[in-house]
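One chain follows as structure tokens, the form predicted alone.
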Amino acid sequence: MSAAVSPEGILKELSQLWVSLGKEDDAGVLRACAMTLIMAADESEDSAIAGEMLAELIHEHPSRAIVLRVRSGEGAALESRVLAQCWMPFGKRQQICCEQVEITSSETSLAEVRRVLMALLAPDLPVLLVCRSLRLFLLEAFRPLIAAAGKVIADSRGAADPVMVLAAIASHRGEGRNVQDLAWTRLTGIRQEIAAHFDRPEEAARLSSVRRVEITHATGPVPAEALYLAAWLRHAAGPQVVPSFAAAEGPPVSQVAFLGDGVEIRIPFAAAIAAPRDCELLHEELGLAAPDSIYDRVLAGALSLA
């Protein structure tokens, strides 16, 4: 293990910089920590990214937050540095304070990652990984940090490949991991918006003469949030309903035709609806601690369509 990153002289100082921020406030600060937070990206990404993803999560889930950022390359590298995410309350005058680790390593010393990640998780508290690269994702040495996560939180939005991606997912899940796509997450409102059009009787009437959904996507492979709308319709009204496709210059997933003998009904989504923030949907993963299982049903039913 490299001799200038270990988890003792980590944990060192944390302990300094707790120290330093009560010296720095009379009032005092509040350590918050309610879950070890991971997230990892390429070291090309900004940077800046993170740190505001972070100063925006944390207001709602408290937590250590470690920050891995990985080249790619050869040669061994392994950098970290500390510091505190802080805000002040509305009308309160102590600060509430999150610490946060930013660590930068080469591809070749993910492995010395991980037992200094291991030393580093907030004891007896959750640990949920963000990982915001598909590179790092799909990557062999990366599969022990997503094992050392109890929720790991992927995002097959972009992929060249969304059916390698799903198909990873899955093999994750199948060895018991509890690993979420945020391309899932990002059709809440989505099926939303689709069960209240339906909510209607006169409407859900209609459905009966559906035998084909057609589901507009962006341009390009079809992206994974249109394999999971057309997997989770199909196990919604039955496998008599036969899912196809048409691309289109706009968000992954921007309208939904419900098409039969006598019936056309289409339901076009509002670009907010369609194309959440990552924060918003990051929220919301974070709050659920419980594995989706008809997210299960929705990931083998969209691999058997792709």
Contents of the next structure:
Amino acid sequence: MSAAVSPEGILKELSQLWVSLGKEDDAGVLRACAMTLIMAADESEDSAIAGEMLAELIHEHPSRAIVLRVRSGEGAALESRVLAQCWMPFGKRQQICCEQVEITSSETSLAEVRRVLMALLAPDLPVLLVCRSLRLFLLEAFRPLIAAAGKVIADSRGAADPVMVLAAIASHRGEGRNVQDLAWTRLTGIRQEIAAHFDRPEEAARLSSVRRVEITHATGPVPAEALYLAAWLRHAAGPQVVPSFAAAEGPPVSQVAFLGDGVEIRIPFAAAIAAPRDCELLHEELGLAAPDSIYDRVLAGALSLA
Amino acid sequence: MVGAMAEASNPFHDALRFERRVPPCAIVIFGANGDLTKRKLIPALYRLAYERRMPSGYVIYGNSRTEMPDDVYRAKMKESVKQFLEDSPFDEELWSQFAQSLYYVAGDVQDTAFYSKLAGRLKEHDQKTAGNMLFYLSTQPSHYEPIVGGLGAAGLNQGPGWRRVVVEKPFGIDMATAKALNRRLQAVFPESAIYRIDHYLGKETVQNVLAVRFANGIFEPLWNRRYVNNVQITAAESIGVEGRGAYYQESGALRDMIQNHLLQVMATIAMEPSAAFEPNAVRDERAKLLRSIRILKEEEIATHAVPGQYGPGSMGGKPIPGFRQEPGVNPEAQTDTYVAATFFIDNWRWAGVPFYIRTGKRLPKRVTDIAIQFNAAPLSLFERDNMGGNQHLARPNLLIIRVQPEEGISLRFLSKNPGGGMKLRPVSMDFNYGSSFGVRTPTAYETLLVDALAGDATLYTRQDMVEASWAVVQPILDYWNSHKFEFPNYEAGTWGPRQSDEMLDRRGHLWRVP
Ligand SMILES: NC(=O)c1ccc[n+]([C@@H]2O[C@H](COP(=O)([O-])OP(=O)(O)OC[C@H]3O[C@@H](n4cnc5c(N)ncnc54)[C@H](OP(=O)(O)O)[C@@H]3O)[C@@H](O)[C@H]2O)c1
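Would you mind generating the form predicted together with its partner chain now that we have the form predicted alone?
Every chain and every other molecule in the complex is listed next, the one we just looked at coming first.
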């Protein structure tokens, strides 16, 4: 670890890393990079989590990965180290490697972090910021980092006040930033099941009689996932459909019921659909470059419901 | 009905995030005991299941004459999948699930009674498959007509549910047989239900040609006669006929590679952008391009198309027999195991630009690529001697699209050598598919099968395209059939006959060494 962190120093360490990797392997290594992927987390989060996630993600989204670990409180010095994540694709003889930089800082040094990050971005490639901590995401001092990324992926899961988080996301999006919520991504499988149900013509015909949808969500305050789902169902099925919520032990959303005159359609969601792994969700988001216009409407709808 | 139409009218559909859904269906493979089924089709279907891209309800029926119970067929296919699965691990548990949907029905496709037996078996699964059926013709081409006729007579060509038929190459052995085959297919299935497979179009890099050309503003302005000097398409194989000599001697490289695959590749390189990325719009442009290829006049053929046949040679230090020494091959065979041809496209974009295409067996290595040679700088500031010696060999200004084995794109240009003086050297800027996306690229058969199941015919050839490419190839075939050549004319393990180099030399060009 180096105490004084300079971007030039880190870049030099990275180029030395490549030289040594090249020498280690007879076949040489393939250096792969399609984006800069910044993963910001609280220092209190188990440091292995971000590393394991990146190791899985970079197979499909090779990147210059920057893990930013932020401790609350004061402290001026940043710390950094560089490493490579390498893997051997099945059936191939040459390793593919991605570079990874780890930076540790305190909250009060975030302005300095931004300066370092700006110099470390892989040239001309997209910049994605995954914010694993809601505390950081809502921090005023973190805003400049959000502004520096082409796409920001936050996660309102488990927020004590989901509406406040949704409002913060809406405010960023209103300023033209592409901020996405993994709570919305978590619904893709669920939404797909609902859509598949109404692919059947006899079921689609019953939709016009539906007046109420009941969403079963995890106990506690209505989670962002349930608010999003309610807003999406209204957006798709029409404003005559009134949402209601019921709580039960389990994943953020475990069932949806479509109710109306002579209609009762209950769609329960299997665990694999209702609670996908974070890595799967990030994989979906990293692969999406186009703006999500449905999300814009759903976000506005969810805020108006709350 | 479940499928594209239902998706369009379903208010819950989200085109941005939802994976393309493949509707439930039955897949029937004719020729299921054959080489293509075991090497490509079943491994591709298994891999689609591995990636959860198969529909929620599906059954696969294999047919050929050999009697065997389902379990024996399953065990046979399991071995094939293990052996031929490309860049992918084998998962025992997934195989057990997959195998439960795999059945075998023995029968002779020439026997009309067989089709009612098949219909009965398929009916048992209607609940699961919604009556949708995809018939895959992977038999010898002489069986295509009886199969399609049998399906029609048994009413299997019509729903409930959709019915599609995938036809393997060759689509006829000349223009007349291609037209006759099309007529017979269309007597039973509408053209929209006929999927003529050309696995080259399913290759990821060939599809990527369209993305590179039409999604970037930097290439298209240069993609025309003002800037492009010539285009070279190479599809080289190092293997010989691998025990298929008897089949190959009737077909030859012109029919086997140029009429279908390489003319389609050429069309992809040269076509105009379509108004939308939608099956018929893309295919209309491909077809238009194929129709613009100048048909060679009889007196032009000798100078524009070179046939070759390999003689004995050695590769990797091992002696290799010549084509005429291969088992099952006539010692006097006039078969072309190599073809090099010069084509021109008669439209405003390409007038005067030669498209050189070559393909052959027993060439030094297995490689398929497309090279766009741009014009040299109009005025050279640098001494010839400083440009890496022979300007031909230096070959700057070259965009190479590598189709196999390593898929990718390279741009070659001149750069200054480090150090004093203005010595230039060609350098290469490489994009490697594998490392930029880090993921395994699907095999052509995976892509094409899932497209056919989803009803997307963009990468399949249409009748007019087949006939347009026969129109290009037929005069060459006729000319070669009426002439006797001094074969063999290249040694196994070399880059083809001398006449092929001479063909390019006449225009001041030189084949690349890929
Ligand atoms: N192999 C390739 O790599 C490749 C590549 C591109 C295109 N193709 C095309 O794909 C098609 C299939 O090629 P292939 O190499 O797999 O052929 P193949 O090995 O000859 O297989 C055809 C299978 O059809 C069965 N069969 C033959 N006569 C039959 C009949 N009367 N009724 C029912 N089944 C019959 C045979 O099994 P039984 O003896 O058990 O009946 C045989 O195993 C051909 O059109 C070929 O041109 C092949």
